[in-house]
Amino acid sequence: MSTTTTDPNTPTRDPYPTRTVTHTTHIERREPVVWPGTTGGPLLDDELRTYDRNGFLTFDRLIEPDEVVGLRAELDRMCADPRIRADERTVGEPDSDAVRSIFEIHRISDVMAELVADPRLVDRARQILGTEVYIHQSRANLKPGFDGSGFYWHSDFETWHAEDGMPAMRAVSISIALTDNYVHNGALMIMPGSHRTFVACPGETPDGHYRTSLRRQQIGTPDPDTLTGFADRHGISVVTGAAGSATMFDSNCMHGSAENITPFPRANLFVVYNSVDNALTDPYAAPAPRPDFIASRETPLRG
């Protein structure tokens, strides 16, 4: 059984053991969804209640149209830069040389660094998590027309707990659409309410698992019976929106997206904010931590 240590002399049992079992198991969430600790913020009470209930919240226009144009141009530049394409932080599609993801975008681009530190994002994350925050992960996810593969159903927290050593469900992702996200071009799908149940997955984490999982994840995914039960219980929400729209979602939401076989490309930026009180430890179910460009331990963002 994995352990984590908040005091060097007081080991505590891992509340979310995973990848140590022979079959999928369910564990009820221990932590709050909206944490106390902050006074005020941009999110209204109704929005906080919606986030607490569903595990996610959408915004029709978080980023202005002129900003979208600049961000999309910067992403296009990054994708065309041979040095960035050759960098380990760039992940290709499993069956082509098209770019699937670029990680640590705030370290690669000053334009992206300005975005992830923007109060429109950071203040919302602080309000949800109840503390100062830092960037656990930033990335661009692309689904080119006709060539964008999907992301299978998973909980981010299961991976971040198992492979990065994230102790608790105290992180939030903000996804920003740089293209229109339609129901038919691989939009994000979330099972509302699924964030209240942790799904422990079978299997063991191979050494260097990230090298294959970022292209096509197989370890750390629930079985079909679990997914069927969750879909029956929670339903599936398809998150669509115009370029500039955004979605905040809890680290434990069950989510995924289908492949893009349409002519319409999909490009989204993801920023994951973690509470400074939820610092990463050793991995709970992996031989070694993933690289810092996937799971950062940087200092807090202060605005």
Second form
There are 2 protein chains.
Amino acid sequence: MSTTTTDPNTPTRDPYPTRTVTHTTHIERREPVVWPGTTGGPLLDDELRTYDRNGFLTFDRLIEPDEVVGLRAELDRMCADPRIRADERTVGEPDSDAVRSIFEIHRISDVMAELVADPRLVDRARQILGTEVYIHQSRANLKPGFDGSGFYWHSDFETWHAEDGMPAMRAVSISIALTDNYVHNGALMIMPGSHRTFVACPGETPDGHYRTSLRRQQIGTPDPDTLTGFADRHGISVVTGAAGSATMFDSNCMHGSAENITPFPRANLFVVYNSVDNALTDPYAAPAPRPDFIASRETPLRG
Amino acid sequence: MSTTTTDPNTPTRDPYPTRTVTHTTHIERREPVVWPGTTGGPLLDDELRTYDRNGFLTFDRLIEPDEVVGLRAELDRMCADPRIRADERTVGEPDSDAVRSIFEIHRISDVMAELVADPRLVDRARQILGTEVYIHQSRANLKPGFDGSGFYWHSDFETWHAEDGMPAMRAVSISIALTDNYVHNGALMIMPGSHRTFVACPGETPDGHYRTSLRRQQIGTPDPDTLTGFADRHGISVVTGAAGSATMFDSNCMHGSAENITPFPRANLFVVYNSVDNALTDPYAAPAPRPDFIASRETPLRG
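With the form predicted on its own done, generate the form predicted together with a further copy of the same chain in the same format.
First the chain shown before, then all remaining chains and molecules of the complex.
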């Protein structure tokens, strides 16, 4: 069972205690996956049911081929820009000087700013979350050919809750493929249905944890028994698709990706929309909040 | 172009100079892929043509389910045996104390000895190589769940030629799946058709190279330009199959595999049959031959 340190000044008990526990616990999700509140929207009932059941939904072609070319060129430009490479928002590969991620792309690039405000993304996010939304995080994830490293299994919400103070599971990520995502070049792996269970992880968040965790996460990752149980119960879906395809997934999906040793780079844009009713508070289990470029505390995108 | 150091005492020039060259060169294969010489055999004409064209051939069920259970139990026993774990023939994972490979399994275990002499394997190897065969190498490759590391792109023949003194491309590997091989747990990736080209790699073989290369190979691996060209020309096949399935592949196939972060371990047995007409000589590009357990200098299995 979980053990939490309760603060008498905190009026309500944390429903998702993590990194304050002595061993792994599983907590059933309290929130809906698809929220009521908005009427209309581009997602069909079938799609909403799939998202509710699996915790994710894929689109073969959310972005048109000519737009992909433009976004790809912009990302290449950004990766080559010495100022952006030197920016603290750029994270390198653990074993090389290649770019692994660039955060807050919508503030670095006008092209990216236009994309994250695009109704094809925003309207889908609003429909899932049932309110107006704002951008919690945006980033480009690059997995270069030959030695692009992976991301170990994790729930984004576990980190966002512990380190950023996100109260509830009311955020949705949209990942847009700028290159073809094959089974062999480090595609996203999701355990469908895993979003219904919160995995509280032992291990205290170290000070400045994000500086290492964005390269290789070690705190806030589930134990092997949990992953084995989840994989046996839910299976593992490998999400592939051509450039221009996209995946929406719930903040609490158990997901990860393996390294990419193929010559085919894998570059995705990743935008997290949070409900305006789910604004960040103080971190639930970290000495200090992470920087704004990782977890925005801005006002709603539109409302 | 390649530059080789020729020894006036060597009567014939090495057709596949590697690790003596200053930069990468591509040399067209001289030998057949499917050799004439044997009559009859279990492989159908269609299968032989596929093997000739792609350099590999898969079998959905070469080994029966009850046999898989027995082999799996034997491998588990071997991995748990402290004498085998301490044996120099056992190679650990680079970042943990898990077993990565056990070499010469047919001399360590009677069960494995029986398998490598099984006509289902031996007759197929004889048919491809056109002569009697013997075992050049046998091993179990384990890719444990969560942190099983991969094998970077390489041609086996490049190493066997440089470090073991194998004269010609007249060996065939048979890999037998003891667990299900999925796209997501570190499956074998092969570039079909790559077996027609020898990639001579720069970089001198260090003394005792096998001690590190069996954990993580760095010398004898092709350069990025070669791999990009090969992947564009040949594509990448990901070889999946249930436990009991098998893959035969040519000694000069360009192949590799990514890490396994899933909870599903991947365990394969791997037997290399060499033609009795292709006996090892002195290494072509290494200070000393590798130990017998990696590259056997024994007499033919049967003849």
